[in-house]
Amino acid sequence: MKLFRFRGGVHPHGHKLLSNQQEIDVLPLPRRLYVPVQQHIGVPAQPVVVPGQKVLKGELIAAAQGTLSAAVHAPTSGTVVEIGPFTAPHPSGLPVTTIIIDSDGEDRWCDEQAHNTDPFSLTPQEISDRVAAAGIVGMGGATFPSALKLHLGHKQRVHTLIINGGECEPYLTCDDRLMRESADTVIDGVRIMVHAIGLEGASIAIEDNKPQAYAAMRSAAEPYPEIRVVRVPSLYPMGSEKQMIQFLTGIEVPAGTRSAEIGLLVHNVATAHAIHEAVRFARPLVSRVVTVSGGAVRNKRNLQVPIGTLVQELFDYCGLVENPARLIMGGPMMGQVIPHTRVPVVKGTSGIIALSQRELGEMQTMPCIRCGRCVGACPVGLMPLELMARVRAADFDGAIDYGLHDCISCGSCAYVCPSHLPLTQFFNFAKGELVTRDVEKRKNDYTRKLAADRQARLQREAEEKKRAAAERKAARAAAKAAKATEQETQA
């Protein structure tokens, strides 16, 4: 298979031997458990239980609102305690609607999950209902609803398929564990996926600093000729979607559009194996494992995690060596610092990363000596330096001119930069500024609309007004001619 290149990027120390020698351990079952009804790209899903009420696992508690929405279930057996308001996994803090079930220890399916379906004797959208079912997002942190990309794959006649096993984000080794560990679910997934979308085979791709994940792969998939496991270098951001296509088959996905448009899919290892659950077992999505890793992390490790698991109890079961000095949901070139540890476990959380101090070092920010090496190590191609002096200008349209909209926030421009410019929040936070002044123009356009309804409902009611009264002036004329002609007509 001949393998191309994709401009920029970086190499990052890996940090992947803290946690990927030990096997998947299972985390203990928390007592509480904080189930957001956001945890995927689109609208929030609506609860569908009320407080008092209780449930099983894998049983429904918040439905899907259309096609750009997940389903979310519970993720043990229990008691919904409370609805409402609790922190967000997001640097803001903000909080999000979320359901709060206690658990009764005894962490019982509910009766759906007992059958088994051979997912080849079904059809492509009877697989696209099931993965809708389960609640299946992305699964590499995009949170994308995986059934709306299995039906565009079908609708828009895709070509190829790509799984990717990159994990080129440093400390993360989540997927690594589960190739090595359930490579056999994993190609199965694939398989269905493939059948799904109505393909010839796919590709999985694979870092070459997973020697055991990729060997394991390889032997599960050597049964299935249409299964391709790929060996990619390790090369931060190899596991971006655009790079991923880009490396694989030399086709660059054009700004603002797509992959599924011209013909490419990208899934994720872990949403591969959430598929073979839900397809053949009818098991929604409702635990994933996750990295626990960083300096103040005494036990690093890979745990089976139930979502809605505070960030605090995965530390309880870990350890920690010291106070972290910053938190991470994900890794840390593109993950969501955390403000604190009262913050749940989503389907999109790859990693909790307990940065120490010593880790972090000393930074300090200082002038741009435009050196030039952001430009060289950025994936797409951009002049960071120049998109920041116009971001920094507050001059958002001119940073849109140097393809803002194109930037990946993938981090790559900090991290070589000599100088520690925070490059990636800039951007991030121009990326914000462009998205509240469309909220704006969009809600200045709708009002004026209404303005512009009310003014003429206005002059159409006041020439229906006028309209009706020269009619009544031409019906009383009339009247009154009639009434004249008839007193003639007596006379």
Given for the second form:
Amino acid sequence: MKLFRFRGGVHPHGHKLLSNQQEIDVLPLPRRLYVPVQQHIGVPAQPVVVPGQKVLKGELIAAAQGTLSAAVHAPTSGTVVEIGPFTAPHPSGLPVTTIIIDSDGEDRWCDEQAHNTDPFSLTPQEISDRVAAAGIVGMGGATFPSALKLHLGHKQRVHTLIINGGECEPYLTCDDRLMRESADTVIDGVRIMVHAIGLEGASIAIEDNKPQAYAAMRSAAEPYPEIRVVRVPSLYPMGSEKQMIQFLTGIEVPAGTRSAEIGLLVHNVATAHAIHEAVRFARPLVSRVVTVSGGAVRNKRNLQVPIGTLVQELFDYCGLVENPARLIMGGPMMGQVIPHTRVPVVKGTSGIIALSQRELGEMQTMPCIRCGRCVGACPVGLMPLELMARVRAADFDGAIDYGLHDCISCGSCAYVCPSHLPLTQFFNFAKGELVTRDVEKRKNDYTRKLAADRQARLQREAEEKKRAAAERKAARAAAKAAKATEQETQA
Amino acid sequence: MSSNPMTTAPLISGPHAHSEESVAKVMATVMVALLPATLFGFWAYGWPAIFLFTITLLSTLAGEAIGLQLAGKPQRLFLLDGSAILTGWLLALSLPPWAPWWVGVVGGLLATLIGKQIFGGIGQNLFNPAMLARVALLISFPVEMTQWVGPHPITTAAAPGFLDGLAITFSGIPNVDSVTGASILGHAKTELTRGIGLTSSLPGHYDATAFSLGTVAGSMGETSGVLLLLGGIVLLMRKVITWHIPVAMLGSVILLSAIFHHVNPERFADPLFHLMAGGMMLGAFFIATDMVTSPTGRIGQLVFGIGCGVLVWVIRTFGAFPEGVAFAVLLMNAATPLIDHYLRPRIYGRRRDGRPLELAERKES
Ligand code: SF4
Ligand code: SF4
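Output block for the form predicted in complex with its partner chain, input the form predicted on its own:
Entire complex below, previous chain first.
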């Protein structure tokens, strides 16, 4: 297969060996689970259980609201004890409605006998319905509802399906282990997707720092010539959707366009696994593999974790050697800082990284020395130093002109900056600021519209009143005239 | 920094990993790359060169310290980042090795105070501070700045001893006229103006091997083209610089001189002469590539390098001064903001003009 390249990129230290040497371990069932109703991009799900209610594993506890939403299921059997706001894994640290379940320790599925369906006898619509019913979202971290993506893919004549096994973020090895240990189910999930979208085949891209995963996937894909397993170089951000598309197809997704609109779809390997479970066995997404790593962790490893498990439980199980200097959900390049360990694992949680003080290092920021490394590293072709100068000056229009909206927040620029400038942080801040302004503006426009509507209504009413008065007057006049005529005739 | 938006940003965002590069490491790498040519200069020109080098470095640091003091910036942090030392180092390498002490003092103070701190310190200066100081010195003290001595290797009897060296640096060169002379570029230019062509003026004065190795009269650290090239390769391998500026600069000089030399060898020197004479190698790998004052985009760097090369050749060939590297780099420094503004990289998913890629281009043809 002909490969292409993308611009820039960096080679961060992988730290993969820390956690990819052991098999995926199953976390002992936590006593209490905290399941947020929003673990995806889009509209929060609506709880359909009440406190005190008994639930079984896999039972629907919050229903999707429309297609840009995802259902949430009970990760284990037990009792709903509370539904209320709880810290969610989000940089704002703002609480999200969370369903708290006390486990009964039995971990009993709602349908004890998982039925085995032949996915290839199902229609594309049936498959995306099942994926929707299972509450599957993009598990690489994007958390876009997968059913919607499949559905759009079917409708928009997608011609290329790419399965992302890049896992280019340092420390993370959950996809690596999953591909090594469950290559067959991942391949099955990919074939189901191919069928659901009506494609001829798919390409699975795996970075060359995962030779065992590559070999396992290759042999699992052996019987299916339509599934190509492609080895790609370890270059960050290979796992970023746009960069992966460019690397495999040479196509750039035009600015302001979604990849599906030009016939390209990218799904993550863990998502493929979840789709296999959902379509074949009607198993909803209630657990996932999470990498627990970082210098502060004693036993770094991958764990099979029920959704809703508190990060604290992972540390209790793996042990800490020191107080973490920083907690990250996801990888260290693009992951989110979490404020404390009382935050639950969600569907998009690929890893929990507890960095030690030494790993974080001392970062004395210096003025920009215009070394141009950020320009060389940016996979998008931006000039981060110029972008930063504009954000610093609060010149957002200038920043947009320099490509603020094109920045994918990959962190490559900040990674290489010898002056240790928090470039990406500036850009994220500016993007947030612009969103806020946009909302403000829309609010203002709305208020203005309301005022204008009111004005128009008042005017209309006034006119109506006038007209009514005039009509009444005319009627009175007519009546008078009629009376006069009557009198005349009577006379 | 009071309007720094970071103070209002809620929480730290990524990346939480770093390449562990730092400004000080970058500067240190450049110094290591300069070491071979510098040590060669010390060897070839002896104690006076070592004294002048030391004086220049200390003066540059003093200028930086004064500037930081006036600007109310932390001294330790910025004096230790290595940038001022590097500036002084580069300036010293471009000076006549037996120049008097005050040349180093004036040059060093000029470089950091006027060349850098006035602009706002590290990263802010428009012009390369070392070259700014060099040009200022050349214009102000044309005699002292063009007294070139031939090599007096420190290991030989001809070399001035420690005390003689002190005397040379602090009270002038005894029998100036017997030990100093013109540089090869100056010689060629003078002869040309007297109507003597290169084919007659150069033989006996110019030997390509000696010039490549650096065993000739010239600036303290500019004469050894081979060792500077070695340093340049170190910089390229350590990814401190990219190939764009040096290749574009040297390439355009080679191209121009080759064409014109071919047409008229009497009037125009050949490419090797241009590469090995004067400050060409130091300029191409260490001066023009100065990060602060050169473009950050790759295309911009190519344009910048070509501009430097063309200007050096033009100034050397047609200008009033025999050497043009410093002038050429300073001129192109002035163009850097413009180059960076107009020659930005193409953004993913967009055309060069910034508009999104067309639908027709979406389906890869
Ligand atoms: S990498 Fe840092 S120091 Fe270098 S140009 Fe970019 S922002 Fe400036
Ligand atoms: S964070 Fe943005 S500006 Fe920085 S390298 Fe990534 S895309 Fe480029």
